[in-house]
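What follows is a single chain, given as structure tokens, in the form predicted alone.
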Amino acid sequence: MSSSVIGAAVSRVDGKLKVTGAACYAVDHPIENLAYGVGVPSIIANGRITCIDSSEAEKMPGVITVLHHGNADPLFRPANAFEQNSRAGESRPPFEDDTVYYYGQFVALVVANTFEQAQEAAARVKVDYAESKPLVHVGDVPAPTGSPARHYMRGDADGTFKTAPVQVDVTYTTPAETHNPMEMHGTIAVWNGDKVTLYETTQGVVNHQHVMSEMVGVPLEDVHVISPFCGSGFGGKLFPWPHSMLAAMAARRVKRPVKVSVPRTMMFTTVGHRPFTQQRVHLGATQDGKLISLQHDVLTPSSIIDDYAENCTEPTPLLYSCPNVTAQQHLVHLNIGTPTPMRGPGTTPGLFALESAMDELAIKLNLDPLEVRIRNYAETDESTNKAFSSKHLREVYQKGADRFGWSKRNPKIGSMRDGNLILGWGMASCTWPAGRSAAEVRVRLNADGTARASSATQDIGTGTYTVFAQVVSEKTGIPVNKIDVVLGDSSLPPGPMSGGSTGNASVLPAIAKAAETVVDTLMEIAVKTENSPFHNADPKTLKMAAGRIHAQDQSPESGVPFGDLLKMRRLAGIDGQAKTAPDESSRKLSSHTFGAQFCEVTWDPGIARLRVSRWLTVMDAGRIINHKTARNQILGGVVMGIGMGLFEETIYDSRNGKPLNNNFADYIVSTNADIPELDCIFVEYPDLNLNEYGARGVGEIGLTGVASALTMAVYHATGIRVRNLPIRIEQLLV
């Protein structure tokens, strides 16, 4: 069988269950004699509880118990400093003891037979703190003089950067987003004995079952975490947070399952978000447009009690060639829940700082900005001395200005019109780490014709069912819609995490490996049965295509459908499993994907109306395994970073820390209404330094770079430069 199912637009395997209402999500599980618990939010953000009194909850109908740090059984911390598959969203446990960190934090937890019984009881909690004055902001404590969170140093980048000839000082920054996936997060909690069962809305059933087992205290075989449907996560479901805990010592405590759903409010302060980043970039050029000098300094906030790190500075060392870069971030503690990746962390609010920084640098040598990157184009990751395992951003960058029509663009601001319009284009270039890590899938084939694929990975709606189902197709040729697949589930062999865009490139290999593991076996088999047509053949001169074994020489049609060879041998099915990981030799060369942005925006004066009229994108991935989910995520984050430029941000009161825009009413998202028809293209050439397939994760990239390409065009249309994110109209009207 030929291999056009890789690369081609397959539609979504699980797309009819999601359409038809059919796919269960964690919270839809159909069980028997569940109770709901619903969280008693702290409304501080600094102190301590002094009363909890919830005896007229206690007397409400329908209520079972209320649970707080006075009377709730222990929890442990994960022990995510000394082992792998052990992170949680926050490191102490929830009921610990009686301080606050943050506003929103469960302080109790009322379950009763019903969730409006739940919901009614949790109002008449009633709790009285000891308030002492919160840090909210980063302005609220003094700037930090201790060792960076992170650092890069090469060259002299300070002393370079007095004597060039061309500088830029710029700071900017970009505030506090929320994730807010349309499916909020939620367990169910089912105790069998000392066994508990997860159904869980998550970005990683391993790690999760492993801090479950952790943190409630029972051995890994005992903890089991089913998650088929995940209704996307942005990295907010990456690692577990209070509520599952919560739920599992609820239902412990019950011996009843119990239900715990974050309400839209608490997905904004008790399940991560993106912090809040000040960054001040020097850039130091010669007149010719050449970088001699680049700093970057990043101040970002954590929680009181974690350390999260956005990772701001990755792309700074390698994106550009310049001889002397230094770059540090440092840390400020605040009374917030702790912070957590947000799709793209770190070099997403990172980028929108380099980039902008490079498009100033470009006016003020009146240069092309498209230009001044090619200028500074990095041959070999100067960061690490090592060469890049695939790297074409020249040729993006010429496929995107030839389709966008970028050498019509007049440089001059507010020259370009649409009728009353002013058009205003922007570019930037986007780059995010290419890695994978370690797999292990189950491939299995069965004597009624079908297949199954199996591995405790999960799908948060990238299209990961269907990736193993190609790869299956194309080791068999047996038709995708016979493929079953099955993830979302501890029991079944290790998976990766879907993060970090890592996931495809990481299962790929294990699913192509265990598929030809099971077809060597159905090789063995075909030649060692005494009934089979290759009875006593050499295994070497099979092949199996199109469903059939068959020989090298003759067509599929030829052949003997694996099924019937099965029957033969009176088999009910063969399984193959492999367990895959990255090898040294992957080391030795960097592997990042790269991409440009270009847009177009409109500005009408008389209204004060902006609007992004025209996008497109081109990438540079890799190989291409599934066109029409590829798509799909570019364009998704694209539209996620029209958000992050326009409209996104996290608003906190001073005085108690609590998100004024706690809900979809006044968190602004893009719409339909925002976003033009948006165009996509790839330049696809293989990285087989990370799979055989040559394939690189697209879950990410996407959104990066759009941010810094959306403020260029602002700024090509009006001359107001913003900084600060997000854009607003008032910026603008000056």
Second form
Amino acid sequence: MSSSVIGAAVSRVDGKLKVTGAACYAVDHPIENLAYGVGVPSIIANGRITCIDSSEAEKMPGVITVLHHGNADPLFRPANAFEQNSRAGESRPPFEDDTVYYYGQFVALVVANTFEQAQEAAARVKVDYAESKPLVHVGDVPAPTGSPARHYMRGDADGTFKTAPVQVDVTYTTPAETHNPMEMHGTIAVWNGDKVTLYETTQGVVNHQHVMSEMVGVPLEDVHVISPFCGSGFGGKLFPWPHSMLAAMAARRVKRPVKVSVPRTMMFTTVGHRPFTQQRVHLGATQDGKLISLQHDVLTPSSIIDDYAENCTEPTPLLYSCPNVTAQQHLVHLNIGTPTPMRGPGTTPGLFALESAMDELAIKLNLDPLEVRIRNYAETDESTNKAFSSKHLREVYQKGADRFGWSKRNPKIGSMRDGNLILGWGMASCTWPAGRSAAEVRVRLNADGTARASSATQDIGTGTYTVFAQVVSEKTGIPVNKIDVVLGDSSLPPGPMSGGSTGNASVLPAIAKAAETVVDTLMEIAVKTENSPFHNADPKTLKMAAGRIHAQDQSPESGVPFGDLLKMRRLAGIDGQAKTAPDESSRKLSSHTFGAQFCEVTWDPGIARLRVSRWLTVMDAGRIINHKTARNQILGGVVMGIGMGLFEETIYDSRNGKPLNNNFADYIVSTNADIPELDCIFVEYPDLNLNEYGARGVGEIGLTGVASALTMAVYHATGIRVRNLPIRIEQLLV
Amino acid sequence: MQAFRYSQPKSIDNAVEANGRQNSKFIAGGTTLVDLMKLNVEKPTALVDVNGLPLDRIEPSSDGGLKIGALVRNSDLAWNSNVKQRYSVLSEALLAGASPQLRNMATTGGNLLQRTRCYYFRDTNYQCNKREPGSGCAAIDGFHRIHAVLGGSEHCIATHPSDMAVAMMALEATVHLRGAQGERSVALNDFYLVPGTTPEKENVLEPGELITYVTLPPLPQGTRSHYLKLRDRASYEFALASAAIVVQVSGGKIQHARVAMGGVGTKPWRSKEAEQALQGREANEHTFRAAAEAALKPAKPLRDNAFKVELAKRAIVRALQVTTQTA
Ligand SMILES: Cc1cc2nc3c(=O)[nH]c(=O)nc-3n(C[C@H](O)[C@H](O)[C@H](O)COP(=O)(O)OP(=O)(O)OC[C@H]3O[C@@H](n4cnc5c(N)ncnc54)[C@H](O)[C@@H]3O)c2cc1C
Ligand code: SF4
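To complete the pair, please output the form predicted together with the partner chain; the form predicted alone was given just before.
Every chain and every other molecule in the complex is listed next, the one we just looked at coming first.
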């Protein structure tokens, strides 16, 4: 077996489709007789609809119908987690009643012959409301007093803190952020009798199928979800959102296919967001920098409808060694849409607080921030008392420090310079849980010498198509360009969601096993087919490589192309299918990806201009299956993290709950000009306890630690500690 | 967007005549207008497309200055060698604005007339005196980080977002207009109006009047100029504060100085106070800071935009340093 294709920097197999525009995204699908649904969003955040007057809209040219809570067909609540292993973005189906819970909630849907007609008519639907004062900031509601949404405790953190020789007690906040993938959400629903096909952009075709079956109220097998490409999701497309149900409901009503695209403005309201977080961290340490107490208290808002807790304390009990830890999270409910995971959920804002506090501790101790981390290195996962399956964070720190030149850091504020610019250096640890879930994959070998691999998982831009082709190629020697990968279709063998950075680790074993299964069948054919050169041979003496079956002790060239064997039996092709799931033994260990960020900012105090000038990420992510796509994920995470640190913030108007900056001119994200050359290296220790390739996920961890490395660098340059993200000019202009 | 009629006149006379009707608007690059039409903020019933008019040239003017057609694209103006060499402040301002794609579409006339980015102006569900006179101003007690600290009134505090116009202010440009009553010329500083009690009236253009040219006077020998734009991110964002400086120093003394600011005023803001504080003075830090203080003395900051006062001062000081330092 040639293994060179695993780990290589393989270009995306779907790259050409994407750069030429040939990739067909959800709302691109050419569907005949299509009608267009355009939503009417609420312009209040709290209250009731008292009247919907759609008479003017209905008279507009091309308008087919105007649907709202008063006339729509019923939709249903999704199953609870204990009933079904599925999840909707928002548990309230659209148009359930006349209540408005957040600004930008769908209150009506105009269906018309063209998009323009629907849009124009939507602007003329008159909605009257009985409005109550909206509650959109955590300060608008009383602090929660009940039991926390999450709670972790070991030892006596509070008692130890009180007597700790060195104490840090600080509060940090991170703002609400909007995912804003390039491709906006959208659905085309096509009914055929009682069956519905949904063209979607989703991070989970299988979950989408389940939720739509539940919420539209049709049997599971009557829902077909197709999502061949996804113009990124960042977590926002993990679970179905109201527009998807609306498209299905409207299409059934008007007896025509209906497309509903979510406009950019509604991307800020009705398809999830990363919620605001307020995090108080207490650290107690000895004079020589050993943590003896760690407390992390988090307050995050959810919607009125759902209990979504941004899991900021995920890394708290395990990142550092500390005998006394409490971590708890409280929820408040506000008039905003339901939050949802956004790339590196919980850990990303959580680490901003924890890692910033570690830097504040280092400053109090007059110790190098990297040294403080090493002194508190966690050899085991102290939250579960399990050994780590594979952890090389110490080496990560060392390699990063060497490559970055960390030892040259002069800790004195404003002491390092490049010409007239002041330099600031920062660093932070990264961590993200490594997991895997069940996956089922089918691999087919065709008589024409090609192969096909398929699964109901999806490629959300991360390179999953390519990884499938790589593994099949590795197992068969068939070149990547002869392997057709089919994903994003719920009728295929059920595959995992693309979320939590688990996709890769989950599908790899299943692809490998399915490929092995089909190769075994091929061996059987080779020995059982009369005119095969291996007729009656022992299959154990055979091997498949370079697309050929050959005797193990001879070269692949001596063998027979697999297609010829199939032709001998007049077979069109043969399938191998496999389902894999994490085995029990892996639960005895704690699997996490680790890493470190190192950065440099330049600070021009004369004009309060801050720029990022250097970035290095070092990752301990197990074995890297594709260096090109893995690196791409890490760098993308860093870019997003720089945006989180410096720019991104969804600003809600306290008067009506509107996200004021609900467009790409006013909600600013990093541009190329904001990003220096990014450096990224991997320490490659295969995590064989997780899967046979030893690969962990890299989709999210690149974002963790970025914001705290930045604020540390800003402090080093300016002496100003920014505890409330994003870092804004006005915070630095003193 | 409301349905509208559309015409493409080939001559200036026809264009002016076509736009004479109520509720009709010229359209050039469309990068402001179409955006606002989609938001139902602008609701013209007729569009007069001026892209066919012969106003797309940059020529030397008889007094040794420059004559810029209203349809010259922002990119073409920015990269014009004459502009780059003699009016670098203008080239820099243009290139600091928007994105390459937008600059390729945007025109000189359209840029002067671009509307504010005030969030509340762009959303018809808010009260806005500029959009609907007399309805109120949602910005004053709302979030107003991007709003003006100079030239505001209790009726409107929206900034004029143009970078190009700020540079043209410092260059003392003149706007040439053509209307049903004939031609006239207005100094750019007099072209723009502060909101006062009529924020809907942003400039002195009469209904139907067309901008035909902008002219720049020649600059004194040895003049240097610079545009410095400060904002949250490095590119593709409107200014929080910017400074356009045109200055000439000899014998260590400032002989000629023009100072304009962007991102802080309800119109592209020229500061005669700053210019007076510079005129005839020693070109040093002390003078620069005094000029900056003078420029922002009339500022009336609010809760969220107070930082702009200091930021604008620093923009002025730095731009003066850059333009006066000896190489
Ligand atoms: C995302 C985004 C970012 C931007 N960033 C910046 C920035 O950083 N800095 C900056 O300065 N600008 C920025 N802009 C604004 C941009 O510069 C303007 O949109 C552009 O200059 C307008 O020119 P236009 O030709 O497209 O105008 P149009 O949209 O065609 O017209 C604008 C207005 O001018 C009128 N008009 C046009 N030509 C004439 C004429 N000859 N006579 C009389 N009336 C006329 C129209 O009737 C209309 O009312 C940005 C715009 C966008 C969309
Ligand atoms: S600042 Fe001016 S443009 Fe903005 S809401 Fe007030 S009146 Fe309207």
